[in-house]
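In the form predicted alone, a lone chain appears below as structure tokens.
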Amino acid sequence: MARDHYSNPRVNKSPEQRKREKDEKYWDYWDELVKASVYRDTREIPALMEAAQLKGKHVVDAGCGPGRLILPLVRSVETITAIDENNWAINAVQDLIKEKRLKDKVQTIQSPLVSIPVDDGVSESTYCMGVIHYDKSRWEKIVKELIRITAPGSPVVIGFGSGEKDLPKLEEIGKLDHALKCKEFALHFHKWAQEQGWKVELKRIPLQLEFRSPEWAAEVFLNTFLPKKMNPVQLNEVKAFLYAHMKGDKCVIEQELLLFTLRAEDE
């Protein structure tokens, strides 16, 4: 019998193909993120609602991915518009609506950040939430894109880690060099805001997961921020900081969510 498609690695498979099992198994592991955070619907969600504005509006939700936060916020707000650059996330969100019958309440658009094809000001609230890219020519150019398109005087959230707590500096053992553009940003980003004549309120959210074991944490990590090809060392400095992380029986990392919100004013 032949093997599983999956399973066999010599298997020829389209670039198409790779790229959507990659997608499809990071996305896996983020859900287990997003079940180890014990304050994610305590903290995160009714920080981002209230920063946001959210309830009765059209929002949009831009680098939505498969949609992680579209059922925790669609019953608060009139419609969602959901946006992303890639086209397995966008799929995603298109069943996630076929399965929960969402189909008035939310819509989707595939579209790189940096350009977005809808008018100036149709969002009355717009928020990202962790996928600002830590490249300044991008980030730049995304923000004033999601500022175009939200009307003048309402809220542009930005939500990514701080750069501190223990998410951050584990990154540094594998990452180090993503690590240090995060900092970057979290260091510059409130000022380069500032700049462009907008105004600024900075909210800071903490986080904590709690994973079962170090080892199913270190599984977790290495499928979403940390690279999966580290050598013996950095795995052994993961292991060791992972361990040093236990509380109890079960393994805690403190994270803290900046939420970033932005207005522009009409001239």
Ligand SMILES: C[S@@+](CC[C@H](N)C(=O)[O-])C[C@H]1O[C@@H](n2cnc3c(N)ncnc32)[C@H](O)[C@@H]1O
The other form holds:
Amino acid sequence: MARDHYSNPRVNKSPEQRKREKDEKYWDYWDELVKASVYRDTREIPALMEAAQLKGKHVVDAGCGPGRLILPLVRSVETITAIDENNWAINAVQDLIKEKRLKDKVQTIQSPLVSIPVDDGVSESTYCMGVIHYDKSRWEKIVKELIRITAPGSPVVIGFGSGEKDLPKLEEIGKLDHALKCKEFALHFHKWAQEQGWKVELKRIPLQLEFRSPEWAAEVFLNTFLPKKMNPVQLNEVKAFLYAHMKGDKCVIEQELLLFTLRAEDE
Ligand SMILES: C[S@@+](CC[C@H](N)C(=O)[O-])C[C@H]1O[C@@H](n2cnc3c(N)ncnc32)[C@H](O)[C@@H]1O
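We have the form predicted alone; now please give the form predicted together with this ligand.
Everything in the complex follows now, all chains and molecules, and the chain you saw is the first one.
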């Protein structure tokens, strides 16, 4: 259950402490989203395993966050290098490494993805899930950097939402501009990747988020995808949307994951 990190007043807190608390709160609710997703064991992980051909490889998890994908994948791969620019996320992965005794299998690098401190072609397979749409100003550089660190001909898998289905419609209530840009981005990315001369494959993976109640879904979304501050009309719209998505006794929200596999051959 997510904790309330904001029970103390903001006074007397350093900017670093406030940032840490914000990160922790966001990731607590992100964890609830992961638990809410029935796709985790069924769709997303096998699709990623297949697209990135991860089995037995030295792989890079680019923009790893606190390590959501590490445990489901670590037994299948040889090693994982988990990279993120966020200090809190890297600390969380290091705690996971200690807790699960993964020091021979997983290493961390704290770095922005536009400039990763590793040699060309060292990764046998690289994946970057739910990251690049966050960083529109830098995404082209990020993808080129992921291609650089990956062996020629090996897969670089980039995953993000298609901008279709329920979740983006929910986002449109609170941040229409963002939701529309995500939809445009999905189209633009495909064209751009083909123009780079890479081999590009696209798979669409249907995902479902299943919540025990619409109220709980509202709380999780209001602390993750939706803006914190919404007016009463928007809040009512969110509630109505979630009530309209009851299936039996569960609130079910659909999403579509795009998995792009990019391969750059030697020149
Ligand atoms: C939504 S999370 C996804 C985490 C993980 N890939 C997953 O699927 O659970 C996005 C992560 O990407 C990281 N990130 C975003 N832009 C980045 C950049 N330019 N360089 C490094 N990390 C970045 C953020 O710090 C965050 O941890």
